[in-house]
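Next up: just one chain, as structure tokens, the form predicted on its own.
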Amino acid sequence: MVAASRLPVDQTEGPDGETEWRASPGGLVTALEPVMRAAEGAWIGWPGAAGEPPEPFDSNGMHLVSVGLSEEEVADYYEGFCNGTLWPLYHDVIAPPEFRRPWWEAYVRVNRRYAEVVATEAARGATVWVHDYQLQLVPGMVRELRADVRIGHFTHIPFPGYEIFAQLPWRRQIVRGLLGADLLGFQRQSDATNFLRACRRTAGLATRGSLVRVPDAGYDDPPADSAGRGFRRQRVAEDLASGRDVRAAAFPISIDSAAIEEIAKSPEVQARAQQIREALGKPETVLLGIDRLDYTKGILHRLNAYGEILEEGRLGPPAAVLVQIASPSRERVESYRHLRDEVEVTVGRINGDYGEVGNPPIHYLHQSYPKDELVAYYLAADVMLVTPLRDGMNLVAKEYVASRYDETGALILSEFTGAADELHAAFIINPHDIDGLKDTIVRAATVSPAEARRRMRSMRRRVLEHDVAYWAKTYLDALSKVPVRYPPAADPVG
């Protein structure tokens, strides 16, 4: 059973006015589907409107369960507590978060409202796997309700040094919600660290490598005062004599790489990459950057280091052109709004300043595109820009180097994504460091051939042999050694 903020289909209108659900094309999906249709697995979550939510119904071989948001909660839980709090807290307060209690009250009626479906349609003994920060608490709500379930729960985006999350208000109720999972997985090794670093501090649990000791009979507040560190001496020899362990690591998420280096192997996608160069004037290098229009995308950073690169003439038009697609998101947060504002000004300065008639050296696309055509574009890029200020995985990254399988082009990754821990023939760059990333611009888009094909190379073998499905298979098996605890009672439901 998988538990996750939003259900696998999308729900769309049918020529006769009636109501269609689609699969979505995210790689979450891609990974779980045959995961799911094997199991007769179901998959909860919200169906992406305000009201009361459809009933349950089958799609792709997967038993789909709506859990409903008012148009209130969608406010206060998910463009406020999830989008507003956690987010930015998450991504080291690149935006201030705001910390209002309603938001939080939603969050937990959100989440318990999660955790009593998982426990009405989990078979007893089942795996239920949660995903995100959406829902936090949910692990610890369905242990309290279904003692015979294995739970895990995956963190898609990064887990903060406990200095930022320490700022959040209800860091003790999320440590515990977290801690009513078997296995907690992250995104990289020094996320996991972290969790385990706010175990110890803002619960006073033992840790033992990346087991966390959680006592059976629950357990206190740490005291506040100088006697804590008695406390703590105290509480971990508690620890260890009884309760269970939960393992926090990493697991790297990955993309349908096989699925990705298909689309770019078929003769419209080929065709359609080389219209987009044609279209840009056939220049000698074409850089590109994608992204959700998104402030920990470090897509102002990348755009100033172009204008640099720019005004010293070590780059530019016709020889060189930058495309950047920037998808929209969550346009009614104002941080968002605002976000677009300045990076079309800049644009449209850059634009002005160095552009001639026909010859712009930023053509820039807000909006959306299915996978088929940003294949295309990764086809027609020789350098992918890649330059998060902070990133789980970034999975654009690894999209890029599946397409390119006749090992050519080169990858910019910032080293504050999930990805660079990965791909390590990449140029790896501090996007905050101006002047690195404008080296390293001119330096990928001068590489020679074979420097290229050796770092690609690399990179692809990488991607190929570790992708979604060796992600969720390795998350899976991990899971299932964990020991089903069978309440005495029958009935399953505690």
Second form
Amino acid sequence: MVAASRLPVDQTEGPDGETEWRASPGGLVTALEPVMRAAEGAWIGWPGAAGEPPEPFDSNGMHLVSVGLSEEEVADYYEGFCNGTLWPLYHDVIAPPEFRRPWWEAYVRVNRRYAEVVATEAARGATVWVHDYQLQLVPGMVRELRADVRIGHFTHIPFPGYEIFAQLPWRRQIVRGLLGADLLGFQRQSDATNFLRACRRTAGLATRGSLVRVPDAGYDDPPADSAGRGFRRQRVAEDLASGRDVRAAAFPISIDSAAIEEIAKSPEVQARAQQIREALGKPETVLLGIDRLDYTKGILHRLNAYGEILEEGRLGPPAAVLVQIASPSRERVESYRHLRDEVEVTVGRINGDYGEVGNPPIHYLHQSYPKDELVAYYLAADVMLVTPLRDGMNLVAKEYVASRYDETGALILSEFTGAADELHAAFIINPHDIDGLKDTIVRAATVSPAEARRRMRSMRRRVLEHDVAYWAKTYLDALSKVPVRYPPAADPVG
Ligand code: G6P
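Form predicted together with ligand G6P structure, per the form predicted on its own context:
So here's everything in the complex, that chain up top.
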């Protein structure tokens, strides 16, 4: 059973105003579909709009169970606590997180609703895999309701350093919620290490390597006036005698690399890539950015660096153009509205200053596209710009690599992404270092074909071997090795 913020389908309106469901072809669904089909699995999630949830239904061999959110819960839980508190906090406070008590209360309420659905729907001895920052209390809540199930949790975004995490007024509840799981997956080793430190500091728990010892008898919080250390020393001996170990480790997520490569090889997509280059005026160099319009993605840093390059005449139209696709996201959250304004003013300024009729230096598209169209853009691009200030993984970087089956193209990649831990052959940059970023953009745009090929070949090897199926299998194998302490034969619900 999977519990995730969203269902793997999108609710759309049919021609006569009726509700229709369209499969949303995300990587997570692709990876889990075969596993879920074989296990007759259920997927629990929010359909994406406020109001009464639809009845459970089947789609692509999966049983889908909707969790409904009221208008107020969309505002307080989804836009509020998830995307106004946790998202900025976990991404190194790039935007200031807001701590509001009613938002937290809505988060607890919605997490409980998910946990109750899981507890009702899960078969005896089931494996329950909970996803991401929206559902961090669910593991603990499910464990209380159903001691017979195996519980995993995977955090798709970064887990912050303790000094930042410590700002959260509800840090102890979050740590306890996650520790309800048997296995906690993170993108990078540094995320797992940050979490282990949070366990020591907020809950006074003992850790050994990747394991946290959670005492059977429950555990008190450290006294409010202590940082946890003395308290922990005193308690370690008793804790080690009883309790269960929770493992926190890195399982870097990936994409369905073969499927992306196949799309890239299709004649339609190749023709479309050609068309895109022609529409851009057949420049020598196409630079490309594709992101959700989010302040973590470093879009402004990229635009400003490119603006300076144009000013200095190092690259520019008609020989080089930048295409920036920014897909709409979380549009009712204030910081996202503000970012959109800033990005659009910046694009307008740069195009105004350095454009000519028929030759704008930046083509900006605030739209969402289907995967085939995105792959056509990947194929059309000589240089891919991935410049986040912080990103759990960044799958766009991996998709670009998977689509470049002829081993051409250059990837510029921020060191603050999870992908940078794997794609060492990319042009690695620090997006805050504008001079370094500018030099690297120019270098990537003028790299020799031999060097480009050597780099791309190395990155492709990694992305093709470590695809999303490998990720899901590695994680689920590790979860299946957790000893079940309450055998499925025992009646879980009395
Ligand atoms: C990130 C998160 C996901 C989230 C997605 C889209 O990738 O890790 O959990 O679903 O962004 O954001 P949204 O707010 O539209 O669900």
